[in-house]
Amino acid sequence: MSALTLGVIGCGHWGPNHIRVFSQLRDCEVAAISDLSERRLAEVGEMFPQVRRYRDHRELLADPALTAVVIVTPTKSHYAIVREALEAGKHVLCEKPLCTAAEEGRELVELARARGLTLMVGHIFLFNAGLLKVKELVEAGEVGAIRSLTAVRTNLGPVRSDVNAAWDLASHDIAIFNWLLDAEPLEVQAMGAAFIQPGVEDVVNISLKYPGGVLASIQCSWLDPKKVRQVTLVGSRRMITWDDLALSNPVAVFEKSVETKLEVSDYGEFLRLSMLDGDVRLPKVPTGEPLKAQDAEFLRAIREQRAPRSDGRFAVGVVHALQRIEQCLQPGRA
């Protein structure tokens, strides 16, 4: 099979991730780069000079010898920049979040689909090893009937201006909600607080219901003095910690449960609570690359013509949560 030819579209932060990741999986070229600073096209074509070189986009979507883009710009120019990668007959990688609208998302999905092309967000925790872990753990039954969820996403910056910290941080939680759950919210309630930037919240608490009650809360802040990657499993039978911070021991099974019981008696009935708690099981958990095998998920989905698990999709899900989340907050802003 001949290698599949990419081009990466911003060189910020992120965009050499995906050069240096793509450039060591087989059957695969990264040919083209763009970005708008000339500085920054030359500090990444010094770090990987077999690249071609564009300032504009378009001249790079207009290479008839690429295959596929990855899109690593700001949030806001998502959905045009897919658009026109889509239009050019390009597979496409889009950072998170796909776009800042359910229906630009959908329209995005249905260009896609119309081309016969893939369309992957890259919703980076699903090929986290520890989440997977819990993915595997709850579709064994270990934890029973998922009750809540509990995300808390919090350090000192990076503070952005183009979005709050609910479309930067919770969208990464609202995800593996999503993920795990296999559902989207159907209710959503949202405060935030904007302390350093007017209009652009630095703080945020969400709270999420979904399908079956299950209740789900994440807090995301820039403006904390510690990091902190967390959720937490409640189950019927089981609880699960997932800490990306312990590299060694991310997941933590909890041997602990409470039930209600109601009793019977010549006086009355009461409710008894039988509570559980036992032992904590640490599973082993592989140790490897979420980008590498995010990467790896484009480009087989690519080559056997299927959807990839962070599909377009499941993307307008996540997005279609956010502006939810973005409603809430309007009311508060000054």
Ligand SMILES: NC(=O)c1ccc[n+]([C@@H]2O[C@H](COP(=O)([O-])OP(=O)(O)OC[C@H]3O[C@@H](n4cnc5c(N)ncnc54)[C@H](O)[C@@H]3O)[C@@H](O)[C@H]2O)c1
Given for the second form:
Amino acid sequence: MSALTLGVIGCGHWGPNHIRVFSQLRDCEVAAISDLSERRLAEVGEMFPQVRRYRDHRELLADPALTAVVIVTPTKSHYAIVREALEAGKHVLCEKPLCTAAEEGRELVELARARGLTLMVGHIFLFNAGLLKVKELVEAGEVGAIRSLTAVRTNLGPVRSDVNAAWDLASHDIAIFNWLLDAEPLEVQAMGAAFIQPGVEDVVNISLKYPGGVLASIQCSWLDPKKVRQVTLVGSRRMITWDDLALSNPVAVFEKSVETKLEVSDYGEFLRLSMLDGDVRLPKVPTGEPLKAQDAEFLRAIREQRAPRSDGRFAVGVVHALQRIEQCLQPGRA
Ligand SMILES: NC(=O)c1ccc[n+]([C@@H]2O[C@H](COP(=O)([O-])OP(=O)(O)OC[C@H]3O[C@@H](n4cnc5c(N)ncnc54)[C@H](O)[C@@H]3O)[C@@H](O)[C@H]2O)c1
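Output the form predicted together with the named molecule next; the form predicted on its own has already been displayed.
Every chain and every other molecule in the complex is listed next, the one we just looked at coming first.
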């Protein structure tokens, strides 16, 4: 099997992680990198001296030795660069979110399909071992019917200026919810506030309604004293919490539920509530780097000529929800 040769476009905060991970994976080689910043190109080039360096990503895309590219530039630039990469015949792994308009995302999905190329988006939490355990429990029927999902994703920064906290942070939670429920939200409501930069919401609270009446909420913020990455799932049979920062036991399964029964007695009908408040189980969760699992999936999908998990179609669903959130925050802006 010949090694896949990759280029990485964007070497800021996150790009070097992809370069490191792909360099560790078998049967692939990072042969080229690109960044608009000469300084960044030089710094990252020193860390990976074997790679060719390009200031202009178009020159990298013209490099015939490259089979695939990884796009790790700011969100607002994704659409144009992904389009150019697909037109240049490269398989694409683009960082999340895919773009800022669902219509543009659909165009990219169609372009990839027409050219027979893989288009994957870095929805990294679909490769998180803790959340894979949650998905496994849901699919095994352990939680019963899902009733609500709550996500909290806060920290002090890092603050972006090209997109708000919803595009940056809630993109992760919407991906998690859409994937766990295998659905997209029917209704979206959101409120936000921009305290740090005018017009760029740093605190956003989101409510979503999914098919089957599942109620979901997301609280995301760049302006918070505590780093929190948590999801709570309430099912009709059990409840589950996931805490990404609880390294040894990120998932807890609670034997908690409420049964409601309508009873008839001599005095009339009344609702009887029976609370089940039982044990808490901490299932074993394997360790492993989600980025490595995600990037390995990209390589496998190319080789096996199949859609990857978090393919372009899935990513468009996330963008669509984010666009509707944007419309709630600033009607007329999105
Ligand atoms: N999956 C995750 O957990 C995760 C984590 C961090 C960032 N991200 C995503 O990665 C992307 C980049 O984030 P970041 O934190 O690295 O941003 P960053 O601003 O630190 O880096 C972006 C880099 O892209 C470069 N760039 C911009 N336009 C370019 C172009 N046309 N050609 C080449 N280089 C160009 C910039 O010079 C900069 O060095 C974003 O989409 C973000 O959402 C994902």
